[in-house]
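First, one chain by itself: the form predicted on its own, in structure tokens.
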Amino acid sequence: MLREIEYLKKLAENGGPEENQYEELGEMYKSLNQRRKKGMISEEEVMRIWQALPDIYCTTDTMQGYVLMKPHGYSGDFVVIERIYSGWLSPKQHLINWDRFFHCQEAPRAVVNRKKYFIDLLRSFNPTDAKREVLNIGCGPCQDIVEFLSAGDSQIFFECVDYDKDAIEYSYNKIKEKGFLNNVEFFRENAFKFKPSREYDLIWSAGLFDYLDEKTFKMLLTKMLNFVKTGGKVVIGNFSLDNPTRDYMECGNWFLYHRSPDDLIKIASECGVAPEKISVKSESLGVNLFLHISR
């Protein structure tokens, strides 16, 4: 482990990784994670590497440090997602290059694409139709909704559910500041316990299902299917098996259930959805998949 620590310290001494060093740094993370997966090194040993560079990895002043610290109890919290959306850089000059490396990875780029994917879905509704109703499960920072409503479309009413009270408070205040409270209602609820009072034209979940095993995925999907209007749809985001950033993420203790299109089709089929009602799409990088189920 000393080799990796010395390598990272050398990068830090020179102001963090430059673009021409990204591939080499990525290979280091890949090697670490593959050795961890094979049992050649432990989670504790990997963590000791990060602890050897506390200014970079044991701080919320960098993207990777924030993910490792998990101040809200989980890696992909609303602050991380908001920072990814905005391309946030550390306020400390000597740490900025570490954040630039983070944002250049395929996974955060796919998260930005995922936001656009949701906005495009919303825009696909005919603006001359009657008011539409959308349920957003695991809503996070709601930047996608803000951007959509800021374009002037007020024909959609959103119900936003998140278990993280800080995410709800943050998003509520953002929506209130923008003057969109007539279009959005928030629920601080466990998605499994949330009891919808209506049916929806669209049920969307960007990233929650990445954290669910197959059994739990099916439980929540089955519940959601009961609250979709005829002619409506459920769209669920899930990271693909083709995620080049996976080793970097898992070295940083950010674990997801990655799935293939066939995995998602199988899950939907086993929830009783007819094959012709199922499709799987992706954002432009192919890193984030989207399970579409029509009703």
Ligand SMILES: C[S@@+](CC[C@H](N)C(=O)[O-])C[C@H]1O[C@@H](n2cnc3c(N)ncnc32)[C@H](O)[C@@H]1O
Second form
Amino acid sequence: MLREIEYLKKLAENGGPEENQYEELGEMYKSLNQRRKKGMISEEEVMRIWQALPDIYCTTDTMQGYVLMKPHGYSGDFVVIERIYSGWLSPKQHLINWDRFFHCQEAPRAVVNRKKYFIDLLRSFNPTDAKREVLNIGCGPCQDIVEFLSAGDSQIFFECVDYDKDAIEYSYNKIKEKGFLNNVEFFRENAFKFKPSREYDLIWSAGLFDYLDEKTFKMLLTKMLNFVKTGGKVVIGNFSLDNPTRDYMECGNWFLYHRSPDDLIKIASECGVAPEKISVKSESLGVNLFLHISR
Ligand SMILES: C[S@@+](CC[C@H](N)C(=O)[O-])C[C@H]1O[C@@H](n2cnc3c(N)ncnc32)[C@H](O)[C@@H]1O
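Please supply the corresponding structure for the form predicted in complex with the ligand (the preceding block corresponds to the form predicted on its own).
Starting with the chain above, the whole complex follows.
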């Protein structure tokens, strides 16, 4: 462990990783995680590395520190996601290079792409059509909806569900400030307990199903399929097996169920969806997949 600590300390002394050092730093995370996975080192030993550099890793003043600290009790909370969307950099000058490294990784870039993916889906509704209803499960910071609605009048009405009261409060205030409350209703609920009172043209969920094992994924999907209008669709984001950032994330205790297109197709089929109604797409990096189910 000493080798990694010395290496990171040296980087820190020189102002954090520069672009030409990203590959080497990425390799360090990779080798660390591979050894952890093989049982050659324990979670505690990995944690001790981060604790040896508290300024970077035991603080919410850096992206990686925030991920490790989990101030809301879980990885990928609305603050992390919002920081990813805005390309947030530490207010502390000497820590900025660590955040630049973070944002350069494929996974956060895929998260930014997934916001665009959702916005493009919303734009594919014909604006002159009758009012459309969209359910957003695990809505987080709602930046996608804010950006979509900011582009002009919309006939879309959103219901946003999240079980984190801070996420709901944050997003409610943001939507209110922008004057979009007529287009959005919030529900502070666990998605598994949420009882929709209508059917939707689109049910969207990104950044939630990849935290669910197969059994719970199927449970939530089966429930949601009952609330899609005929002609409507469910679109679910899930990280792909091809995620070059996986080792870095897992070193930061950020574990997801990565899935292949075939895994997603199999899950949908086993929920009773006919093969011709299922397709899997991805954002441009191929890191975030989207399971499409049409009704
Ligand atoms: C990674 S964030 C993604 C946010 C948003 N979909 C986006 O892509 O910008 C996941 C969100 O899902 C919420 N969440 C996780 N499990 C949930 C559950 N069972 N019910 C409701 N919300 C949940 C979390 O609180 C968090 O805000």
